[in-house]
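First, one chain by itself: the form predicted alone, in structure tokens.
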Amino acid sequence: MTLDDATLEAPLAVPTMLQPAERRLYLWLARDWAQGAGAIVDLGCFVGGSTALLAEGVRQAGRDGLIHAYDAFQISEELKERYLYAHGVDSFEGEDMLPIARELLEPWGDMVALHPGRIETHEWTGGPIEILALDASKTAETMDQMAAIFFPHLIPGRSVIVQQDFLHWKQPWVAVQMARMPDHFRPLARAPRDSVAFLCTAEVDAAALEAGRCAGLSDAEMRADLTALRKRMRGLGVGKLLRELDEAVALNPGRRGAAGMTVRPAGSER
């Protein structure tokens, strides 16, 4: 099967801010990687723009399973112009947007489970998982807190997550964290600009998860773990960007939430 803009015609009609090679990517694991081995979990969905590639490449696959898609599904009247009314969505009063997510998702129906709230306060009962998608990332605090919830449940030798921020520099945790467990994921594909997939190796235990927090590192550490990382990814074409990461540490000291990151690196794109 290929992966044509007829491929992407249905799902390309819910908006996201993915870009062309990282929709690719996430229709690809879902369709050609995925085997029914475990769940498809999608943290940070926003309006359901990943979720809808992911559904649609279980359906293309011939496969029945659930999409677990986590938001806390509120937005501002700034996102709503960039990224809703500009893609054709109807304006609406408030923020939320949980109502118009389930719109969108309709043509997928049951395959899609809507999960709505702070995403590192919920549990997760649903067993084993087979792809992981994270863009909800924006402090190290609470990246720390998802990876407890839901890491202990990837499959070592066929689970892959996607840290859709990994390359960001406003989040250079989500690296920094990939980083401290070399011995638990490998990475396997860069989608540009930013999204980077790894394959789980190892069971992620309680040793694994302490070893790979953040929220407690000094700037020293992060940044030495970054260069240990440009090392290890050599061949992936990612070492301007990682080094934009630290970077990005080196010029906004101490501080560990996206919103904090005010202090643009040099040449970065965005």
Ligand SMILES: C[S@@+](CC[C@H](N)C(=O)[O-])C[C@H]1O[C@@H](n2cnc3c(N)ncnc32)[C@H](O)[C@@H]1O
The other form holds:
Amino acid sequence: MTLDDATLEAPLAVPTMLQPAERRLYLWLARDWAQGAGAIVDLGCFVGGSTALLAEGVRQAGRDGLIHAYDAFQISEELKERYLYAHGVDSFEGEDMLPIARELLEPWGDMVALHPGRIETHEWTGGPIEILALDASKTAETMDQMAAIFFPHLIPGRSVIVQQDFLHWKQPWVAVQMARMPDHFRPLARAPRDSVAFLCTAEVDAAALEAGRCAGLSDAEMRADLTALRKRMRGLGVGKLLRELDEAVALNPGRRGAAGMTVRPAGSER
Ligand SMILES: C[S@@+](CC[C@H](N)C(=O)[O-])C[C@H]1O[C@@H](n2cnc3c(N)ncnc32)[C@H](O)[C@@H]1O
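Alongside the form predicted alone that was just displayed, please also present the structure of the form predicted together with the named molecule.
All chains and molecules follow, beginning with the one already shown.
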């Protein structure tokens, strides 16, 4: 099946922060990679742009299945202006974007289950997970907590995770986490700007989660992990951006939250 503009038309009516290549990756994973072996989970769905792409993929494949979408569903005036009103969403009062997300996702009806609240306070009881999209790893601590909740349910040899912020200099811990679990996640593909998809290659047990924990790492440990990762990912065209992550750690010592990463690496275009 193709992945042309017509294929993407319905989900693109839902505002998204994803870039064109990332949109195609999400739809393709849900439609052409997934086999219905487990759930599809979207962590950090905003108003549902990524969720719509995943649901549309399942629909185009003619499968049944639920997309579980998680978010705090709180929005600032600045983000409303930039991502909603600029795309034709009517203006609304207050910070709660859950009603808008419900409305925008109506075309996919009961294919979508929305889970409002802080993701790290949820439990996962939905069985194996086949596709896991992560776009809410804004601090090292919450990323570790989300990994502990969802990673143990991945299916070795079948599940794909999309690390949406893998190459973003404000969240270097995302790449460090993958660097620390080399036997469990193998890089598969990059979708510019920042997404990298990984195949889960081994069951993520307690020892693997412990090895992958990032919140307590020193800057030196993070930088050593990023250097090792650069060697492992040679040939995938991400060397410059991985060097940026390393520089970002050096320029923002001790910072483990995206909001605190204020000093941009010199060469960064973002
Ligand atoms: C970059 S946006 C996601 C973009 C989205 N995937 C799309 O298609 O447009 C990140 C989202 O993660 C959510 N988020 C970040 N940390 C969170 C947390 N700990 N719990 C719940 N939501 C969180 C934010 O509310 C925000 O909507």
